[in-house]
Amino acid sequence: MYLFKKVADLQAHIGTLSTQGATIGFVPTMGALHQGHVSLILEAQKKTDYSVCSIFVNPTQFDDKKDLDKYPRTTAEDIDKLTKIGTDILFLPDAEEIYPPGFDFDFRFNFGAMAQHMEGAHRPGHFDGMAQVVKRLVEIVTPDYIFMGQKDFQQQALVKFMLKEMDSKTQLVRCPIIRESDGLAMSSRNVRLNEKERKLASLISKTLFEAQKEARQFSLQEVKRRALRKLDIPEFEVDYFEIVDAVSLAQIDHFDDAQSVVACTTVRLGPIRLLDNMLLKEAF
């Protein structure tokens, strides 16, 4: 595995393979790699010539520095599990590489209506500094495919719309979400769950699988009361509980109103905030 510090240096290897017709997967992550991120490596080794995963923890996109600081850095252990699976390319810049001196930090791309519930309501400013970090290692890495993970639902359909807006000839993979026996979503935050959060965790996957078997028999307002129901325990805050459209996000009333319908919830546990969501309806 080739591991690259410096922006000049990964595009000019980049470059080389790509001369050569080679075609690029590449993976973002903030590190403290799971079996959810291998998987999306994995997939980019399956589907492209050369596979990149960058390590950047994004301090544009923590609407809390407390859960920037808090967020975990496990870089020995990620580079081991990169090594092992075969990845081609391990990018790891500091802030510096990615926002050089003179970077416009006033970029903002214009969602509109995508970004403004769920997440966008929740966490301001998140989604500004995720399209920012996005949109500038894709400009460095070039891919041909990036890899992003369902579990993340809002954010790779905010990053699938701006690709297109920027003519970008990088296209989206989205891959699906993996999980624990237990089902709970696997996230770089479950570390931080002691043994009875950890349990009671399990309660959010529970109640989304339920919800897409309920989705047939009753009205979508009915399948959020009942999800609501079910996660209103003590140890419980739930910032939202919707049901979308899964390709443009807009609330919808009715089943058939969507190709694509996706509910999508964050529950917070104590101080960390638990992201799941489960297709309802998908159109293939």
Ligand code: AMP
Given for the second form:
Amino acid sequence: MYLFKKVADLQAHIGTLSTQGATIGFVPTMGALHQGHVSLILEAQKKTDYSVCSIFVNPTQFDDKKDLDKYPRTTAEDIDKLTKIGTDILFLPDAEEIYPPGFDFDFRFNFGAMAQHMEGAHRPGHFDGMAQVVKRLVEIVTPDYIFMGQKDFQQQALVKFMLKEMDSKTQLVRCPIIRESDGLAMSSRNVRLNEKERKLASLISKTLFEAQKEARQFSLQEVKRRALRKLDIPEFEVDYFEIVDAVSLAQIDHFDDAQSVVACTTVRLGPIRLLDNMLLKEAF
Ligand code: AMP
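Swap state to the form predicted in complex with this ligand from the form predicted alone:
Below is the whole assembly, all chains and molecules, this chain first.
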């Protein structure tokens, strides 16, 4: 595996590969890698000639400074995992490489209503920071494909929209959520859960799996009511449970109002926010 810390070195290497006609698959991450991240890299390896993973804990997308400070950093283990699975290139920049002097921090991508609810409503500025770093990384890596997890449903929908608006050559591939054996969606933040919280956390995916079945039987309002009732335990604070069009992210009232429908939720256990979602209906 090649490891690059400097933009210029990475670009020189990718430039050589591209002139040889090779395709590039890119997986941006914030490290503390788990099987979910690994699945994205394996997908990139299947679909493209060279897999590029980046690890960069982007400060501009953290609305909560404490969350940034506590974000797990496990670079040595990450390098080991990436090497073992045969990743071709790791980009490990520091903040000055991503945000050099003169960087336009005022850049705001206009996502309209897509970014104003769910995560957008609960993490002010988060999507501005996310869009800033993804745009910068895509411009550096110039991949043919970017692989992103369904786990962060709103994020991947926004990036897909942004790439289209930018007329970028990069296409987004959405990859399925990898779960623990009890259903909990894998997340770098799961290591911060204590034993009791870790057990309770599986109620989130259980509720979503049930919602997937209930969507065939009940109105969406009823599906949502039932889900909120199940998640109503003292240890949980539900930021939102929304059922939306999986492409436009617009809220819908009826199952037939969209070709693809997704239920998205974020539940807080103390300071830890756990995101999960479930496609209730998918267009092929
Ligand atoms: P992060 O390091 O949390 O920023 O995530 C980097 C990428 O990994 C994003 O595209 C996430 O959606 C994806 N990802 C995170 N958790 C999972 C998971 N459990 N299954 C699949 N992809 C995931």
